[in-house]
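Just one chain follows, in the form predicted on its own, and it is written as structure tokens.
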Amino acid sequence: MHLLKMSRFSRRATIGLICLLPLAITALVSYPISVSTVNQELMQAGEAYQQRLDIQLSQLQTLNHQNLTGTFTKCERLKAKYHFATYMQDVYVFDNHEVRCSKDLGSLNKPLPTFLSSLVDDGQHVVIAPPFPQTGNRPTIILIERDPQTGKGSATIVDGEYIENDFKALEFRKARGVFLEINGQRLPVNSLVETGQVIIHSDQFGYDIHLLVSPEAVLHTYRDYLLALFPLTVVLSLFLAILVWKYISERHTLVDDIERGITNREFFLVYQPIFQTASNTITGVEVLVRWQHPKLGLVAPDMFVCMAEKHGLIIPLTDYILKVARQELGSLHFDQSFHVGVNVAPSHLTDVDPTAYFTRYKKAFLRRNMHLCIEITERQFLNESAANTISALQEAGVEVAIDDFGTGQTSLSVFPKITVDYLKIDKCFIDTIGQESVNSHVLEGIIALGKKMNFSLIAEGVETSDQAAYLINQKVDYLQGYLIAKPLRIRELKSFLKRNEKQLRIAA
């Protein structure tokens, strides 16, 4: 975590960018929202409003229809009816163009207004139609009915100012503009088609009704979202503050033990034995670090050996395996010389003159009859810096192992600008021995690369005889792994050692 590298206050400010998080997300999903709901809005309040002009819109479909069928046979009755009706302009009861009844004039026996004999021509059944001088120059909803057989027709005018008045209550319901449209007719005139609108259409009279939304409703439904919604925000920026802070002091606590446990020699060695497979005996072992925390307890070494790595302490912690690790061999005779692969982050290689510091350990192991090798594991990239260390290394007499080899990063060009002695082969590659499948291939390939290179080569987490004697036919040259031995505490290992004294036999 680059978190922890950083000071107290880019932490909290961290840390409080973290926490915005929550009100970012509620600021941008409440937008959509509102403007969903103000949508919804605006379509209830037009159906509502479609659903009033369709049985208003009927009422006068059922006037034509009483006027065409005889209903009103008597003019002055039609008169009568509708006479306080002002939102009706006009209802002409006609006869092949000839108007026969008006509300407003009673009996009459003239032709049919210019504007209404082209309507009635064209069998038009509900329009709008634009302002006459007979509709007062105003715009009109007009609703005809006619026999085509007989000629007999009944059409209704109604005044548009009063469609017009009920738009405006429509308004203040989240709406910028409300219109009808019929036939690409608009009421009012001059109303324009716009983004960000909501349509009902009818299906009885086939008209429109556009709701223009409103950026201001828009606005203030999102404001009260925000409100709404705050509390729950700030409930929740805090559980994320608490759970951020808490994981990043964990952390950084963590990184505060290990520097503490190297200091109180909280971290154990254990040494795994590598087999020679030539003579049939254990002639090395792998130093491998744990940790017994005093509160967590055993701490695996994945996580806290890549911590140590990303925080710098993979130096000091080194230091520490290499110090004990010659302490506690020390007490140990060998009569031949004694592998001792210690692991090495490639980062070590290019502190201040890690040759010198590697080669002051190789002799205080080798007064021990200890070979020191330094195992680079393959996780990073070993570049030319570390390439001119690990050639530094050999000339000052340190081995060198390449660990976990097939598994990182090491590209085979590396190869050309130095040399190791050993390549480590990866359990993973081990475990398909006796399977068929592409890690398989590259075991062979390993193998193979090893010899052509006169490498040594040291087999991971071989755990049966099979893979032991499989790895024996090929002639690799160590072994290491729970069918030789687990890793062991130095008492365990003395014993070890003691009982496998002469030779170990491990292949059938």
Ligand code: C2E
Given for the second form:
Amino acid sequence: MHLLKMSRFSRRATIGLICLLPLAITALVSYPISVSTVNQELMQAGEAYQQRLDIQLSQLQTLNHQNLTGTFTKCERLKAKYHFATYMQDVYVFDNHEVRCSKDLGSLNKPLPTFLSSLVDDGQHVVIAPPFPQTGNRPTIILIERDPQTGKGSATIVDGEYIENDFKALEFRKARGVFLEINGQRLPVNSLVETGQVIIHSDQFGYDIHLLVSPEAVLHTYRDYLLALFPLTVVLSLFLAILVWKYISERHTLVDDIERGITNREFFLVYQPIFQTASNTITGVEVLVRWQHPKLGLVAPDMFVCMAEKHGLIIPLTDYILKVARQELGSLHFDQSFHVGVNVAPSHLTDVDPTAYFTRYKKAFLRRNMHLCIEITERQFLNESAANTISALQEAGVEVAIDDFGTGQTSLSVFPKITVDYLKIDKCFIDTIGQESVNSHVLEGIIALGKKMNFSLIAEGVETSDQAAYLINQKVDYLQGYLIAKPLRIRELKSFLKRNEKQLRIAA
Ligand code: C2E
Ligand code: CA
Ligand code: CA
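Alright, leaving the form predicted on its own aside, put up the form predicted together with the named molecule.
Below is the whole assembly, all chains and molecules, this chain first.
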């Protein structure tokens, strides 16, 4: 029974661990949230940049188009308009690979530069061109529009550095690296080999902007989240710790109290007489436990029996009850065999060798002419191993009663396999006597079943002489209830038995 006692150290350790739980959860959950926040921010920055770049490229596309459709047919006008547009390395208006006009050189007639010559045949497109001596050894973005019918075209060459500078502004934010990619060509040309974690695609121009998430940015965001959530986490931890502390200490107070109560003999027994209808005499008792708690006063078994069961204390408690019952009842002298019903919890039937345990007590009771009967509530009855134990117990001469019969789900089909000595009909059915209700028919059924199976019937909670008269008339074997006697202390039982030694008249 000491197994369940938690040491003070492990109590503290449990509370400590539970305190850490919200912190651990916050730490674990915040990291992926930080990654996704940074990704989200990069995505927004990248999309904003992509929209800007699309607008700029559209303007250059319009320029190319104007060159073709004749708005700038006069080379001087083109030269004048874009002379100071430094981001533009050059604009070529060409006719079948012959340059007719250049933004820098004006009207001329010479072949297209070789780096451009190979690019112009594909109609309208955007390319990233690697550094060429003609482009000052700098990478460029080239927008080309060419009419395949006439062979006339216009190519606008934008300095790659102009775009790269924009990227720096983005990198300054949460990206470790940014590059533009068109058909496998990257800008900056020597950009990192990886693929970006955030990729934004331009449908209009077919390029991708790759953004590589900066681990520092993630860590910063992570730290910000942790700092922001820290006060809440601490409050939550404290709240949890208080709850757990209360639960553990309450549980332990009660469990400790039951243990202490057994040691200090705070539990005492009362005995409720059982009346045999055939002989009009008291032929036995049911043993019921009470607790005189030093602080709470008298505690009913409904309050602590299930607690003792839940926390593994029911076996020591039943052991105590059996010992006290044998000792107290043993002080009385019975001329005839006296029935002693003791309530037994299901966990007792699955404990180590319950047959040997109860047989030992049966023998001890028998030495004082008392017959031990264990009462098992119907709700616990169906379990197969419990059923086997019941058979073994009966073979060993321990009587078995099914308590609260009719309130559980015992299937009638178990009865050919299991025999019991007594069925205790629950009070709720006895209460229906004299009333027209569904349960009153159930009572008739239970009585008929008991007779058919040759089980002795004990009616529980008999309170009126009308109920007693009905039950006697139905040949129910035993009656138990306030009509006969309330549960009595051993002294009271002694005088009660003495008073009613001969016979007891209970029904009108
Ligand atoms: P139970 O085994 O069905 O016990 C019968 C309960 O009905 C007892 O309540 C008894 O005092 C009460 N009773 C008897 N006759 C009448 C009556 O005419 N009218 C009314 N209203 N009640 C009557 P108690 O002693 O409070 O026990 C309640 C339950 O606690 C028991 O139900 C049993 O399940 C459990 N219990 C009591 N003592 C023990 C014990 O020693 N060990 C175990 N494991 N359980 C126990
Ligand atoms: Ca009982
Ligand atoms: Ca009962």
